[in-house]
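Take a look at this single chain, the form predicted alone, given in structure tokens.
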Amino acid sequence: MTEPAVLPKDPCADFASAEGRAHFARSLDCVHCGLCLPVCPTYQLTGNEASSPRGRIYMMRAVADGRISAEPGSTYDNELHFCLVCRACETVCPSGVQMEALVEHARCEMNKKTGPPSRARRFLLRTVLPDRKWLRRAADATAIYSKTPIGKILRKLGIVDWLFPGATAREALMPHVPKREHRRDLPALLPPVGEKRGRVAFQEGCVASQLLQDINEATVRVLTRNGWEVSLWKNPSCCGALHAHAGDLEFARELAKKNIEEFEKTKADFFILNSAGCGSHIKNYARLLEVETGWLHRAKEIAAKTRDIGEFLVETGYKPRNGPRALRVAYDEPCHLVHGQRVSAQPKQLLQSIPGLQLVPLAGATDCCGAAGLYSLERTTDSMAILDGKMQQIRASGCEVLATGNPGCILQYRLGARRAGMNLQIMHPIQLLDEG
């Protein structure tokens, strides 16, 4: 495809590159058919054309042509960050428009105009998430803040909001932090049970390693029981998805390169993830690194070997547990699993293989829950409006357990259950398979 005649007047470094121009050119594939409107969560909230995928693409073109302003606080700026990057529009788009890539590059451009991110955001994204030691310190600090009088003192002195603007208003979003003994690192190498079928690499993840380590433990138990040797690395602990979605493509590329190097050291046959967002991002490393000399081939290799845990078990075969699990379970499909990786049938197949488990239908199972990485923290009102609608659908299903395959979704739904006063278990499908 030829490059557009008019390029952005004030592009960021990425948008001025051949990669950036290619993504802008791909926006021209949008034919404004409107098939994305019914599946877009923000359009469903507002009914505004500007809050739809085709509306945002129209504004991207208008900014590139100089017809509208791209200044901080503009309608364009607001709509860019109103998007959850759930990728539901990509599933229904007949032209194959890559909305995730367009939004990431547009946010990168906007970041050049808005200046450095807040202290809290930069510290979280660039210091805490990529490093296991900082993650543990952050989890410890959160536990102390929420479970001791120290938090009340810091709030009263205004220190919390000085360090993290708006934090006290969002305390209801704070997840439960498990005790330290439930946040222990897994061993670097776990042997298989019985005959070895091969070696897989597994990454515990950033948030999951501190808040949902029980899911990681269940994952490696199922893998080793099925004959796989499991190799892990600790740093970087983050895949870079949150950075890319925030428009920090430079740092996202740094993390991608480090993860590729660590994966190569494991000599593993496959790279297994139990996080839909991480798996989707790693499978897109080739797109992220396509202009980086010497990295494209390596990025394609890791992407080709990356599997979601449910996808992997169905592909390679697994031993179902024999113990019955008499439960009514609804399966909610994480956006970056069903839309990003196009993995839908496999997790449901795993659940249906469990004796006694009844998989009940869930209306809107492929709709976004509103978590979207940092979205629930940065656009809390919008996130909660989307979540409340989902909780109504979950209640109507009559399920006892909601199963979903992404850490952010699990934490979001646990918050939703508390808000709705529902006695509901939120679990990863791999936990149900592990328990049998």
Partner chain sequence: MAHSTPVPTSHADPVVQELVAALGENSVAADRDTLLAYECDGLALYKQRPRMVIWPNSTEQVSAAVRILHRFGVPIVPRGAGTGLSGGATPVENGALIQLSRMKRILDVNPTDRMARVEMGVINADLSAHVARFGLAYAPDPSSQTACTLGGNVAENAGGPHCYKYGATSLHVLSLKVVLSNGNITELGSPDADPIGYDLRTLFIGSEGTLGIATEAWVRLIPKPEIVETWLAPFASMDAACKAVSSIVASGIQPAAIEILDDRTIAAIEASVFAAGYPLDAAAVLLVEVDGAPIEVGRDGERIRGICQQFGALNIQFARDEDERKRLWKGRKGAFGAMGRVAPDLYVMDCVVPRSKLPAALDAIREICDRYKVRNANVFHAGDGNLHPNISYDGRDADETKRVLAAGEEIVKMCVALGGTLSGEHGIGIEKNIYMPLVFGAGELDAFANLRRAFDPDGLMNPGKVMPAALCGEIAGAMKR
Given for the second form:
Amino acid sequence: MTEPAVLPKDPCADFASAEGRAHFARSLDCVHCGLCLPVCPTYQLTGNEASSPRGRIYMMRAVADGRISAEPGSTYDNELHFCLVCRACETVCPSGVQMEALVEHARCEMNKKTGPPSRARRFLLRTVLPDRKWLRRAADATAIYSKTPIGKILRKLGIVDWLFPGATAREALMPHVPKREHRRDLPALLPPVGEKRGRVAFQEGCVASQLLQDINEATVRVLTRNGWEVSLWKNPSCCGALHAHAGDLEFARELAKKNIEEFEKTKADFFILNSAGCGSHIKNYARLLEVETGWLHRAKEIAAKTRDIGEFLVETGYKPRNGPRALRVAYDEPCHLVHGQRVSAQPKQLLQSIPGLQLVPLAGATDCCGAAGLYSLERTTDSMAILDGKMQQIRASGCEVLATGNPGCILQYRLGARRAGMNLQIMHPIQLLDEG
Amino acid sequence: MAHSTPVPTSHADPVVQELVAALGENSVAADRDTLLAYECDGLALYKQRPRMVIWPNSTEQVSAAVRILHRFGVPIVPRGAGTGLSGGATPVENGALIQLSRMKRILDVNPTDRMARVEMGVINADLSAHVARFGLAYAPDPSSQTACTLGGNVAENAGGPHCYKYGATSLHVLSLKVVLSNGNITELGSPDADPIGYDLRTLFIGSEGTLGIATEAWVRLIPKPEIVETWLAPFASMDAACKAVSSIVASGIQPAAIEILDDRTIAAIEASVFAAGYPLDAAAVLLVEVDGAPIEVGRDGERIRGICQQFGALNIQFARDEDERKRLWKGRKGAFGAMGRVAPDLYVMDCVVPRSKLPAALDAIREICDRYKVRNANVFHAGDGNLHPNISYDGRDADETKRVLAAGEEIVKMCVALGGTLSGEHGIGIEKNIYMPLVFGAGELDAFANLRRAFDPDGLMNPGKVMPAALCGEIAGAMKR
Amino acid sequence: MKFTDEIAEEIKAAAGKTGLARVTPDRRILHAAPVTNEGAALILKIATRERIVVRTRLFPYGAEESAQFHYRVIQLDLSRLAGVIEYSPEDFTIHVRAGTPLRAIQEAAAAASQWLPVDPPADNALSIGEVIAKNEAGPRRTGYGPIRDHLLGAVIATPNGNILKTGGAVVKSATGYDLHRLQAGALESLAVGLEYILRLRAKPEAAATIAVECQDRGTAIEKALRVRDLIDHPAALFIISDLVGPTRVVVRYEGSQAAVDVATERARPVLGPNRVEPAEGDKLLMAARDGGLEPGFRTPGRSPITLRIGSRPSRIQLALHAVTLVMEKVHKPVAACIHPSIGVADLWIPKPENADPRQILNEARAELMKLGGGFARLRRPFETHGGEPQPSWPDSAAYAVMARLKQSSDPLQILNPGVLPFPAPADAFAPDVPPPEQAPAARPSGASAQPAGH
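Would you mind giving the form predicted in complex with its partner chain, to go alongside the form predicted alone above?
Entire complex below, previous chain first.
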């Protein structure tokens, strides 16, 4: 692997600049073999190599070499944002190319040229996501908007689209917001059931804390039942993955530092996530912070202690579920679990340990669902094209429950089931294991 | 926002305008960045931007596009997944690239006749996966099989480790639907036995896209072997490994595959995601696979182990279950990619010698590479005498690149001198067309040119590939008319 | 037109001192047996220059042809270009001259327990050149493929006198165009083969033949396909339905003793315990191999008409039925040897006087077309793919390519003209006297050849 010798301080240094060339050096790992083409969801859609990992890297190299300029609105720009950053290419890449890192930097560079992000985007990323208070307000607003006449009025006045351009057109994507009592924060410290085996830190996540709190509750129940004391913090309520993917590396670094500080305060033995995207990102904090003086070893330490819930339970041992669940379950592997963290066997093992549960094979289980963070909002057509293909495979599997371990994917599949008119339950594997 | 729409260009090019009118906006691109992404295939040494890229959905669309290109006299380069290593899919100046990536349907599987009708954009490994439910498989398995398309396999007459037993692509393709350079659609060969006339199908397979564009094929499927055993034998010297191979082959055993990897390849693999637990202290490892009925496989396996031990193999590993086998093969299949970790660029060569000349050829390769001070590693199909010398280098270093090419040339000449030839499975493309006179005289090259003209009188199909430049000029001359 | 002394002398010189060049008394046929590659090439060059038709040993009807069409014919005999040039047992390759009898190759290979796993008719008496020109194979084609699959390289002489070499002693090559494999099945109509390089295999240590009687061909085919679906790959799998015995399914396994025993055991539920004695097994294989040479038809004047049909396993039974009906119009019963797993069958009848084999061929083809596909060719009394293309195959584009290939290699159409279904271009060779327009029955057998813009 060609590791860059000195990385620039500026996370968004132009590939073509002297500083940025160090980031660009990562792209030199690519030998243009093409093994990444068939696993890339966007290449599968278009058959166009510009929409493939090696094509995108080739364009990045050309930018670095000054052969083309990174112009907003160009194919290069379009392809950078067409990429889902699902990292499927990294799994098959024999040369170990770090596609995620390359895309994040390329987007960061492109952002500078595109100019400041839209009001809505900046508000969402920098204000709402990292702060539980704002997340709650946003969830309340969404609930009011979709369930009361106020929404209709706002829509008619055009206020919605003024605030969030194009939002009304995407209302079908809007998730169901649970009632307030179902999205209460978890206590800061939860005692273990029985003998204490140690302490783990847990983060409820930004979106999940409002929309999928039942999964968080199930997660901490399983943890405490297995003898783990669980420690939580409220803010920052986000790991920063969405920011990094959007190319906002500066803010992603801020969030990473704050999360590291919070984690250190808990003095926990492990940091547990039930969100594949968050886990993958936190395990990558070292890459994000390697140029920040004094942070590298702290980032490495948190990464070393971070575990996906499934990975953790299989590693440390867990009490199997007593009651049977006679269900046909298909397991869909979240990209940032199977590709991002190379965790694949453990969640399946966990599911198979559940009495009565039948794990049915699912074709394309390691392919992206098209959620990809903000992708489904920003590139809805592409996202839905990918999702609809996945729904066909899920239907063919004949499962009653689809289990998957990432909030974004769960919400996306719920939408997919609605679109396909399927009577399908979408659950996190931990919910199936949980007896509460 | 439609996902597949490349950013529209002005379409000032009248050819592009017509193509768009015939195939639709989504199927043609001629913008700067897209063309850039198509500059090269798996051989990144040579680069050329195409004039436009076309993605047809059907044979009829290929034909429609070719008719337009033929009328304008635009040269045509067909492309599958662009994983080829001899530059067969590298665009030509002012030429169109027709990529069959959207033609990936498996149209028919007939278990009684053990054949399948497939579009040429189908990925090699996908076909085997698809027919597994019938207990069948598609035999050719090039190392890039998870990505490369059957169309590319046809163009290069692709082999793979298992073609030692089962033969290369030409033994597994029964007929081809081909679009000729004037847009005519025709069928070469037949799914029925013994077609009348010249065997144009065999001629087409391995012609590297110079005779037409194959769009569809009937391929032969073979029954999946009952059991498969894989043996990994480490040797203290390359010579001993080669001698063991000769001895295995001479014994009459017909293994499914016999592969050798040298120490430097092992080191690269073990440092990559393809780490397979190959012993790092061996000078060479021999990977042998036997398949068939249990009793025969068991007996052959034992004999192979005996032979390996006789030549000093230590700690022979054995795999019978699927996971273990996959692990042992993972390193071999990922060898080239893993070499990408050694340096920014990798030159994967391909040449053949009679098997008995393997030790001499390997010694010579090491000597040549040492002399030119380039980093070489070898992984090869030992049963076939098909060598893959790999040279790792940094393409930004002009001097090193020059030395790589010079070493490559000497290696090719050495193989020919040993009674071998230029390519075993990667093809000639633009990588080795200048070496064609090493193995062919003027008469043969002239016959090849005639043969090409019989298919493509106007010289539009993949010009400049396979044949040396002098003859390309002739074809170009014919092109101008 | 007749051979002049001048040309006869020139060809004689080309054939070489120990070679042969003899003109018939009517000076229309010249038998030439050159002893060097260069001599053979030179004879072709002279023939092209002088516009003389060349017939190779594959088509030994030059005399009749000449008498019919009143033109000169060189009957080119390559039997003196024989012998093994190089044999490398370690590499499993053998380099031989075209006139080498297959038997000589098998004998050389046997010394190292190797063989060329093809078994064409006539007990290995055919020369390798003929085997390749016809892409010939016997019952073992099921297990090992036709000769084309074993061909690694060739030295050929083209009608313009060039000697070309492609391929080589390597078992795998992606170098240049497969000119050598193009010769396989081309009936020496593009070039004349002079030398071939072939891949050999280790001779299997054991063999077992199982034969079981069946009531009819349909049951036999069904049974044979069930045998094919067993895990073991047979070396040969065929049905003999001739006139001297009952219809039999025959399967042959070859390999190690253990493998053969296991395969035999596994076939038992389908075929029962019907393993035959080795001598009987060899006899069955020979019967399948020699198809039309079957005893009942070998009497003089009763040479057989043999048709080979090419189909696919799922359709072979229908194809067989259709072609049998065509042949039964001429003679009943029709004998057959069927290789269902590769979709091939040979059918034969004794040749009645005045019957035109070509007519039977054309009718058979028409029947196959009705079934949606399949091919027929004449194997006996003479080898031809027919004079006219089939209505739907080769379709016009492939057909044009073939015609252009022939044109570029043999512009004057001197080499074995008419054996493949290409009309000669208008400016090609023309005989001094146009062929008389007579009923087909009056043609000499084999002189389906009508070189000359006819």
